[in-house]
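To begin, one chain is listed below as structure tokens, in the form predicted alone.
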Amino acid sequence: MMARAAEVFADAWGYGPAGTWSAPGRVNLIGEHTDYTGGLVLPFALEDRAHVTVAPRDDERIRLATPDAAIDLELAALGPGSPPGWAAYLAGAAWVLREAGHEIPGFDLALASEVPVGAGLSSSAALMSATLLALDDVHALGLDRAALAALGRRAENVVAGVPCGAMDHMASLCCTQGHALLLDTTTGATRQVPLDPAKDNLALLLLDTGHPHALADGRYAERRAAIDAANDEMALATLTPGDVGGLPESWTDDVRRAAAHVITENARVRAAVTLLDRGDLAGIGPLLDASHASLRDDLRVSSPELDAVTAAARGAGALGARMTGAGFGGSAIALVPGDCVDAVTRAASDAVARARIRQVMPSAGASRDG
């Protein structure tokens, strides 16, 4: 795919780029809808990557190309809601860098990505992270990975109009191979937590339902608003499951249930990290199941397809399974004994006809590749 990005660049612009950069999609092992409340998340990077080839220009033009489309923009025209669609994640990187005071000029960029779109795997963060890393490199800005991730989040919030939290861009930029990234979104502190399923004859299966989610359709924003309302009144990251019964009676049922999910999900992340530090990956299975139940019943961001593939996986021998990502479609993750991989794959495929099942391994974050 790296070579494909270079081919697209040459075909579109008739010369060679200054280099090639890539960034991965991610799977969140556990810790869903907690990152924008100052909570804990535990994602790992996928092998799937978005590749960009970039060359700087000496004017204010941005030319973007994919294998299927091209667009020509002016830096001055960038801003909230402009450009729309896929270009927002590429041009948005330039907008946010300039907003932060980095007077970068225009550039030519070509993209070739293997991160599935709409599968809940942060394909948009992969595009944004690869582009930010490329522009930082080309212009020797010297920004660290956490700073680039913060810029990526702002660009996605403002230019693309998606109210995402801190996790996706941090995962894409900061994960390391063979680890999950524990991120405390209050302090920004991170720790690489060993995650090597093969060592214990286990497998992590990605269950892509084939039913894409759409974060811009309003339902994500509604759930986010309920969580924000609770978090504005009580810092949810400071509460424990024992506090759930004492949530204000004045809150609506939606707000109370959303808050309960966030509070209990943070506790599940802590418990999962404790087990992983002990080398007990199998022990996190019940935590994955409990996370899915909370997302389904309290936050109500699951879907019939996500419920079907996770139930089928458990019935065929998975130790635990949960939806991953913002919800309303997309993918789930299942922890499976090595000798049950085929059975779980068949069961999940039978449960949802369009499902695509594959084994995934914790991989490296964004990099310059050439």
Ligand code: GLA
The other form holds:
Amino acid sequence: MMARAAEVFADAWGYGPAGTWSAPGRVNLIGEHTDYTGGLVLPFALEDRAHVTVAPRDDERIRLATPDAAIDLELAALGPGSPPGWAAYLAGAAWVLREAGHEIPGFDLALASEVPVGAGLSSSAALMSATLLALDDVHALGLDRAALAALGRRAENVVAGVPCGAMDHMASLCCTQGHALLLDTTTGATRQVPLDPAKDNLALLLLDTGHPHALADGRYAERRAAIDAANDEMALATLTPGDVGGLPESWTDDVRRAAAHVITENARVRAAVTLLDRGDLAGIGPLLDASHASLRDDLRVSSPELDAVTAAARGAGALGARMTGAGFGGSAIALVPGDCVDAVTRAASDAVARARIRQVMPSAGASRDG
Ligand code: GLA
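Switch from the form predicted alone, shown above, to the form predicted together with the named molecule and output its structure.
Okay, now the whole complex, with that chain kicking things off.
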């Protein structure tokens, strides 16, 4: 795919780029809908990456090419909602760097991405992260990865109009091979937590339901609004499961349940990290199941297909399974004993006709590749 991006560049623009960069999609192991309230998340990077080849220009144009499309833009035309569609995740990188005071010129870019779109695997953050890393590099801006991730989130919020939290760009830029990234979204502190399923004869299976979700379609924003309403009154990240029974009676049932999800999910991330630090990956299975139940019953962001693949995986021997990402479709993750991989794969495929099941490994974050 890296070679494909270079080919697309040469075909579209007729000269050679300054370099090639890539950034991965992510799976969130646990810590869902917590990253916009100062909570904890524990994602890892996928092997699937978005590859960009980039050359800076000396004028104010941005030309973007993919294997299927090409777009020509002016820097001055970038802003909230502009450009629409996939180009926002590439051109938005230039907009946000300029907004932050980096007077960069335009660029030519070609993209080839392996990250499935609409599968809840942060394909958009992969595009944005690869492009930000490329622009930081070619203009020697010297921004660190956390700073690039914060810019990526802002560009996605403003240019693409998606009110996402801090997790996806941090995962794409800061994950390392063989680890999950523990991120505290209150302090920005991170820790690489070893995650090597093969060592314990376990596997992580990605259960892509084949039923896409769309982040910009309003349901994410609507669920987020319920959580924000609670968080505005009581900082949810500072509460513990013991506080759930005492949440204000004045809140609607919907807001109380949304808050209960966030509070208990943060506790589940803490418990999962404690187990992983002890080398007990198998022990996190029940936490994955409890996370799914909370997302399904309290926050209500699961889907019939996500419920079906996770139930089928559990029934066929998975130690735990949960939806991952925003929900409303997309993918789930299952922790599976090595000798149950085939049975779980079959059961999940039988449960949801369009499901695609594969094993995934915690992989490296964004890089310059050439
Ligand atoms: C989407 C958002 C993330 C996060 C998850 C839910 O992936 O982009 O910021 O909120 O949903 O955990």
